[in-house]
Every structure is written in structure tokens, then in C-alpha cells.
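Next up is one chain by itself, shown in C-alpha cells, the form predicted on its own.
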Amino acid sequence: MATAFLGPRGTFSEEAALLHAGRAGRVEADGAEPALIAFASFPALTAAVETGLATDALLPIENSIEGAVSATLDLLIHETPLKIAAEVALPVRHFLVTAPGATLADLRIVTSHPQAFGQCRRFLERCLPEAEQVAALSTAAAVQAVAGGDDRARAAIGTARAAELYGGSILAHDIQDTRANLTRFVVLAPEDAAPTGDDKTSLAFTVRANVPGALHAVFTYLAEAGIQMTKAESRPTKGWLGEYVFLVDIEGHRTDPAVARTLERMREKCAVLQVFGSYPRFPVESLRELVDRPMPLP
């Protein structure tokens, strides 16, 4: 019962993978954290539960600030047969951690995941306008090479988690954009998750043909049925400049007797219609009065 995430060891995906096992019920008997399995890129993730090494992968798939993740959007809709099992959502603190001694004036380089830094844009441009920015693999990875030396010219953004794990100083917090910053997280498995009542479903498709009102015939369906879209935006088919995969989170299970219908309908509509799984809904709700109330430094 291993979950993979993107490593190494300090990440949100790691945080949000320890979430998502405590929810699942995964907490070993003597307290100890549950089996997780750290790997460096999304692709690893996707393979490691399809050759059996994990029992599923955990992925980021939308933030609150910079919006979809489209590295995942891509492997769910050309690469990966798995399905998505369950949602995590995950309020995102950033860090500014460097080495031990190290001051504003002395930073010339930051280092992170790029998603972070378009998620600490205000901070970056207002503090360190004149910092290079360098890409990492993660924003766990960017700590640990910065806390493990000794060069005081460089910083990275990530969590407080990493920098307790390996030794960096944290020299400024919570300079994300905004508070209300989310992390939406997908579970990816060999099957998707029963119904519970409360559930929804993901799915991408193309239409037949780029015609005036196609892609409202395919909506309306879901008017008509009454059931509700959470989420719905579009990507390159990687085809042709100007097709589109159109990707819609539905409120519902995909064996629910109205969505089992209403899909059904819509492929007779669609040119490919893929259903990614359905899975229990997360309570992302409940996160707002955590996101509201002040924020604790670590």
C-alpha cells in the first residue's frame, strides 16, 4: 500500500500524499508515517503504479493562483491508462529558506519548482527584482540543495517541512500571492473509486468537427440532465493549431444512473469522449476557515 509522489522528501505532493493516507486510513499501527515512495518527475509517478511499484501516484493538477497543471492535464489525456481514484486539496505556504546566515542582501539567485515561483510572482518582483530565477525539479529538491551548502547568494521557495528536513533558514514566510492559495491533487490507481453519494467525475473530449454550436450540443446534454460542471477548460490536442481537448469535472458518479445516460449521450456527440474515473469529492470548504484564520510561522 504504497503511494508515489514527487520527491524528494518535503514536498507538497509529499504532504498532500500524507494527507490523502490518513484520509484512506493508511496510518501504520506504531504511529510511523505510511509507506510513501518519492520519484523526480510526473512520468515516474504514472509508472510506477502501472508496473506495479506503487499502489498509486499522487499529482498536482490545479492551483488556486496559476490554474491547471498542464504537465498532468497531458499524461491523463495521452499517456497514462490509470484512472483518478481521489482528490486531495492543499492550502500552499511558501518559504524563502536559505542557508544558515544568509540575509536579503546577499540573495542572487532563487531556486524552485516554476510553478512556485508564478505563485510568489508580487514577492519576487517586489523583494528580489533583480534575483536570476532557476528552475528546479521540485520545490523540496531547490531546499535541499540550498540548505546542504554554503553559498549565501542563493535562495529557494518551498516548505517549511524541507527546510526542517534539511537544515535551511528560513528568512521569509508565506510569500505566496495570496492566502487562499490551493493545491488540487489527483490520485491516480489501476481503478477508480466506488460510489459514495457525494462524487465526481472527470472526463475530456473532442467534437466531431469545428463547427458553429458543437460544443454547446455537448454541454447541453448536461443542462438537460441537470447536472452540474465544476470545472471545465481546454487543451492542445498536440494534433493540429487550433483542435482542442475540452477537460469538464461533473458533479456525480460516472455509474449514476443519470451521468451513465448523459455520457452516453454526449458520445454520440463527441469525435473521442475519455472518462478519467470518478471519485469521492473533496471537502474543500472546509479549508476556507483554515485559510482565513492566522497564519502560524513554523
Given for the second form:
Number of protein chains: 2
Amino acid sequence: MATAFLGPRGTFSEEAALLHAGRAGRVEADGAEPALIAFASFPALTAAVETGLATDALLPIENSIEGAVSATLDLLIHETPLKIAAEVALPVRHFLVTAPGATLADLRIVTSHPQAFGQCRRFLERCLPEAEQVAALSTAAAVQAVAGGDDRARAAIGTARAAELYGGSILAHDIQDTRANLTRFVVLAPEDAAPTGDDKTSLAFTVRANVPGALHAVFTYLAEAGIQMTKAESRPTKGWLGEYVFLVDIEGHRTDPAVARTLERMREKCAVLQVFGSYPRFPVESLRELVDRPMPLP
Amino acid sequence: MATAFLGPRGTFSEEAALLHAGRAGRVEADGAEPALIAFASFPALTAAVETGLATDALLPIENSIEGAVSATLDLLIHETPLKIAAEVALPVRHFLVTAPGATLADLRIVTSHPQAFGQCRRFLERCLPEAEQVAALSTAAAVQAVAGGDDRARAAIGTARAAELYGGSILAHDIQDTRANLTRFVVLAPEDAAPTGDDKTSLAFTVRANVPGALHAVFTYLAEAGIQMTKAESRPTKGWLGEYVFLVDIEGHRTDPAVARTLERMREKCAVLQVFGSYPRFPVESLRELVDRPMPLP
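With the form predicted on its own in hand, show me what the form predicted in complex with a further copy of the same chain looks like.
What follows is the entire complex, opening with the chain shown before.
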């Protein structure tokens, strides 16, 4: 029972994998952390599950600021036979981490992944306007380098998890500009999940090129069945410019009679219809309170 | 009359800017090339037009393999008041460029942008299996470094335009794996274009959260008016996970009566409706022949 995630340890992916394992009730008998295995690339994650190295794999699929994670969508569309068996969502929280004992007045250098600098621009401008910004390969690598050393002039931007893993001190929390910065992850496994009564189903389809209004027909079927969409995106088919694979998430389980009937109707209008799986809906709305209010340190 | 493009010179963006200037009839009196100005970032391109440094700016908006160019979509949605006044599309063609006089047997090192290595994987595996791959900041920079030197052991992957600009020799052409690798660019200007009878209109909208089936209603209005969509994408609103801005391209000019009437109907169902502009349709289908057949050297 091990979940594969995009390493190194101390990344948001590891936090999400721990959240998933906790929700799935995977607590080791001795209270130890559930088994996670870090891999270095997205294709390695799916390969690990396909070959039995891991039970399931957690991949980021969309972020509320950056949008879709194309690499994950393309793996689902073109490469892996794995199904979506669960989802989790997590607010992106950045922490200012130092070697133990450092204070704000000591800091001369801030190191992190360049994307983290962009997401913490306001904090850096206000609180560390003179500090030099040095790029690192990942937020986890930045925290590891700073936390393990004794250079009090140096801080890293990263996760609370990385600070904990590598022994750093948290000098400031939630230094990101936008609180509504959330990432949704999907958990891929050989089979999707059984119905729970509060489920989602992820689909991808292409419409027959010669059927005018086929896309409209598909949306009409969903509307007639009263099925709400919770996501609507597109990716290129990679065949020709202007040809798309549409990816939608709908409410309900694929075995619900209304959903099953609508999928049958859609099949007539679609050149290809892939069902990526049905799985319990993650209560994203529960994160709103967490994101709207000042957050305590973990 | 100058077009701003994403530099340096010798990139696909410069090729597209030359194609646009030629189509717009901008040939200098002395036969010289039309005036182009290179900028280093997407926001610099729109700022150049907004402040009068350039007449218009050319930005990539989608690629048939990689998908949407999020940075351009987000500029249109959130930042610039500029309109789309034209579009051009271009096949991505890669060339193996050397210093004059080099032969295949001489080559030990190939340099280019890492994305170009990925797009030419099959050629490299077959024809240069022993060559070391060295990363460069852009295909143009790789070609400049190789073409200007006298190191016959070194080749670059880049555009024919870069080989011409920097004096390199083209040893092999169309070494990309996929021929249907096309990029579409939009031209942003203070005003969009007048009707020509063969136009497209680009829109972005969000639907009112409390109107069930609002997205379906929007597609119904388009279908009832017989208006075809040529693109359908989404971007996050950046407000909350699962809230999207939908971006669609439709056939017709915004001043066509059927289009104008449909836009009015859509406005009632949309929280926000942005019209990015109407402009002459680029004949993408004319590229199919170019892409399907062996291409002569330029």
C-alpha cells in the first residue's frame, strides 16, 4: 500500500499524498506515516502503478491561478490506462524558512523556485526589499539547503512540511500574495472508486467533425439530464490545429442511471469518449474557510 | 508601421511577424524587410503597442501539440485593452544548421532549446545517435553560436530564418517528428479589423454562478444562430478553484447581424462577456498541403 508522488520530499505533492493517504484511512499500525514513494517525472508515476511498484499515484491536474496541468491531461488522454480513483485539493501555502535562530534583520538572500518568488512578490517587496533572490530547482531543495546549514543571512521559501523534514525554522507563514491559490490532484489507480452518493466522473471526448452542432448536442444531453459540469477544459488532439479533446467533470457516478444513460447518448455524437473514472467528490468548499481566514501555524 | 514580436531575431515569432507584415501589404518601398521590433517578454509586447512604440504586436496563442499559450490568454483576459486585429498560422519546421562546410560525419555536438530536442527526437536517434546534446536558451541563440563559428563538430537545431540571418549552412530540413505541429499567432492592435466576408470573432465569458445551465444556454444561442465555433478553451478566473473563463472563437464578424444578435443574447446569461475582436480568418487549411508533402528548402 504505497502512493507514488512527484518528489523530492517536502513538496506540495508530498503534502497532498499525505492528505490522500489519511483520507483513505491508510495509517500504519505503529502510527508511522503512510508509505509514499517519490518519483522524478509524471510518466514515472503512472509507470510505477502500471507495473505494481505502487498502489496508486498522485498527480496535480489543475491550479486555480495557473490553470490545467497539461502533462497530466495528456497522460490520461494518450498514454495511461489507469483510472481516476480519488481527488484531493490543497491551498498553496508558502513559508519563510531559515536556519534555527535567524531573524528578519539577519537576512540578505532568499532562495526558492522562481515560481514561488512570483507568488510571494508582495511579501518580498514589503518585508525583504533589499534581499537578493537566488533561484533553486524546487522549493524543497531550497529549504533543504537553508535548513541544514548555519548561514543566518539566508532564507528559503517553501512548505511547512519541508521545514519539518529538514529541521528549519518557520519565520513567517502564508506569505503568498493570493489566498485562493489552490491545486487539485487526482489519484490514479488500476480501478476507479465505488459509488458513495457524492461522486464525480471525469470524461474526455472528441466530436465527429462532420456532425454540425455535435458539441452543442453533448451539452444539451447533460443539461436535459440535469447533470452539472464542475470542470470544462480542452486540449489539442495533436492531429491538426483547431481540433480539440474536451475534458469535462460532471456530478454523479458513472453507474448512476441518469449518468449512464447520458454517457450512452453522448457516445452517438462523439468520435471518441473516454471515461477516466468516477470517484468521491473532494469538499473544495471546506477549504474556503481555511483560505479566507488567517491560518495558524501547523 | 512596426510590428513588435518576441525576440531574439531568427525565432518562429519573427517568421510569423514577417508573414503577417507581408499579408498586410507592408513592403518597404526599397524592397527592404518590413520594420519589426524584438521585445523580451509578452507584457513588453502589449505595452509597446499601448504606448505607441509599435503599431501592433504578434503573440503566439496556441500550438497544435502543446495547446494554449496561457500567458497570451491571461494578458487578453486580465490586462490589455488591445484587440485582436489579425491571425497567422505557421508550421513549426526545424533545420539542422552548421558552420559552412561541415558534414554529418564531422558532428559530435548538437545544441538547441530543450523543447526542440524533444520535437526532433526521432531524427536525432536515427541520424545522430552518438552526438552530445547541449541546451541553449533559444533555437536562435543556438544557431547564432554555431553559424558564426568555425567549429565543424557542432550543429544547431533552429529555423531557416536564423540560418539565413547568422550565416549558417542548412544540412537537413524538416527534422521535426510531427509535421502537423502548427502554431497560431494573434496580432494585437488598438482596433480590430473591418469585415471582409470571411472573418472570425474571439470571445471570453464567465457564466453567472446562480443560473443553472447558463453555459448550455450560451452554446444553444450559438447553435440556434448556426454559428460554428472554431476554438473552445478555458482558463481559471483566478478567483476560486473550478471557476472558469471560457474562450471561444466563432465564425463571422461581430458586426454581422446574426453574430451581433447572438452576442446580445449571450450577455444576459454571462457575468462577463469580452469581445477580443473580429479579424480576417487565416486559411489554416492551406497549410495542410505544405505539412503533408516533403518541403523544398527555402
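Not measured: the values here are computed from a predicted model. Numbering follows the first chain given and starts at 1. C-alpha atoms forming the largest set that superposes within 1.5 Å between two forms make up the rigid core.
For Val146, a C-alpha deviation of 2 angstroms or more is recorded between these two forms after rigid-core alignment.
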